[in-house]
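A single chain, nothing else alongside it, follows as structure tokens in the form predicted alone.
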Amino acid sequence: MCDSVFVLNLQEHPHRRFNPLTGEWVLVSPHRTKRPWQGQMEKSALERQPEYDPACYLCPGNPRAGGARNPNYTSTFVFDNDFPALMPDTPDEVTEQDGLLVARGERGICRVVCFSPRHDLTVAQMSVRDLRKVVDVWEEQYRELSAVPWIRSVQIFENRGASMGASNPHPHCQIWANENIPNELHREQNSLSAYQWTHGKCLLCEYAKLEQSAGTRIVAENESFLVVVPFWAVWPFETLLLSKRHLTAMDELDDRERDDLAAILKQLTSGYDRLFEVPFPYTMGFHQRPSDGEPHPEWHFHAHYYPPLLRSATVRKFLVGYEMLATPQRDITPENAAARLREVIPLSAFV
């Protein structure tokens, strides 16, 4: 518990709010409507960044929104986002009306990783080496937040692309350290755990297999990863990433692994650009175990990639009607947007 004298305010404070039909919660920050937006500002994505922007507030050297001053930084750069949507000094405050008006102060720390001084690069662009210097990024900001006693998830997500939210086109992500175990990990949660209390395996592991085994919804694959178009897939061209050994998070990935889940980030990325001919607006996050001290080995590591594009440059696909009020529906198989992505999928990552 926080200690705190003072009560949750629902119009400032960053806090969870319980949906009675469906007792899942959704996290409320208010005060996020305080950040700067470039994001439907920014040039059509046919047209060229430039490598410096003066005006981005992630390139080198330049101010940003909050009143600091990026570091003239070479490689990567991460700092503490200045309006993040979660803050460690929420007060831990329950509202509660009969049970239906319920709301929760949550904590958390909000962070900000450029992969890149350019300004004009993704990750597809990228080279396989500049990209483990993020993979390793990553690996100590999940090692990190997770060693802080009161945080129990750590979510490192990228949104690339305006209409996928990002509010700006300069290479990054955001990580979210949450005090809670967010709605999409805790199902995830339950199901690898249910899978292995009842065969004695990991569901994860043993999907692998099956799709190495069908081969028809790979997509790329290296030693250490595997990428498929899930047999679930909702998502016109969403891919799941894999790890081929049973790992728990990314803390427990070796030298080689994370030269090959560089590698493999880079060529998938890739494929979705030669696709749609286009810098392919997507969101990404990896998910592993909880940060709560406990092992886990129910848990595999493993990202999830959704895109919105559906055939063309033009074509964008959202969940609305009937797949928002009753269950998701696609027209295109998971087994032909897989043939489709390995069509465009260079064979090696530095192609």
Ligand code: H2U
Second form
Amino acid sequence: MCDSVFVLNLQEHPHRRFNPLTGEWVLVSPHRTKRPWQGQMEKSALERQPEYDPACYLCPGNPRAGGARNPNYTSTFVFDNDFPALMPDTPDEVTEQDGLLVARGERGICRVVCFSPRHDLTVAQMSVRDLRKVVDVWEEQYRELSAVPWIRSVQIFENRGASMGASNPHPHCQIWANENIPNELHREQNSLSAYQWTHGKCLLCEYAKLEQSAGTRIVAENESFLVVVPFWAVWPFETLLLSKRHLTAMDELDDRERDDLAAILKQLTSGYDRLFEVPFPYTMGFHQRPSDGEPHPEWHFHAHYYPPLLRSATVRKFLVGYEMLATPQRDITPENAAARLREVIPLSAFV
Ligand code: H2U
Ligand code: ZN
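Can I get the form predicted in complex with 5,6-dihydrouridine-5'-monophosphate (H2U) as well, since the one above is the form predicted alone?
In what comes next, the whole complex appears, and the chain from above leads the way.
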């Protein structure tokens, strides 16, 4: 056998990468990207939205589907979801049969946060000053919902684009706060605690250091935050946003860090929009300290961006076939994806 077979080249050979946050593996097949690109950068028409849409249930002054009417808000606006997935008064009862049919009532609070009164803006198009107000609202909501005695998890997330399930282009996010720690948070919780226990250090502080010294997966960076395509990314242009300081949650962000968070969110989303010259769809959300009253020193505040687009505005990735039955797989390497994102990320948030 040829010697080179024994030198694993992560840009050439099929390999698995380990996600230390979830304990799962992703299969990377870089050789498949050698298939020629036929330059099919199809551009889907940029939908022009009006500044105010009389039919939008999130625009100021408009009636919502649930019967309530929005105030004439001029900045951000938070309301209780009219069609909540979770409710605060669900009975806390368990049903169980032979350990196989197990169910339990789950209490929760669901809210919607409008980022701006302007129907036509996106995070990428909002000013850093206005995004800073959104950061402040997220922090306030995290604090307020965490203080509810029975709440253990506050999940803030944004679905952007119809293909990611957003029901409305008006810039907004959702918050689902609930009684039990959900799957993803639970997995990360276990990994962060185990790493802290074994190494006496924070998993994500150590990971951030490795990424800073490697540089190859960095996409954007400011004084307070680092954005990388994680080594174990599943989605083609998935990114992980990490606070540089060891913060367990948003309520520990100082004034400067709040501004820097607003700035880097704008920078990253502007880059995404430039990649295929379309408003880039994604699901993003923050992961932070569970709200169960424990201090959780092992937690490290971060955000995940999961965009589905692969090669153009219309070619997206689906987690199907082998990925559903076995393990997620990607062709373009995280290093390659990061290099492409770096080319389109504006150097300053104010561009
Ligand atoms: P998405 O775009 O991510 O689906 O978020 C919009 C949320 O807004 C959705 O959860 C809620 C939906 O239940 N909603 C209201 O609370 N009131 C309305 O009048 C329409 C939509
Ligand atoms: Zn609107």
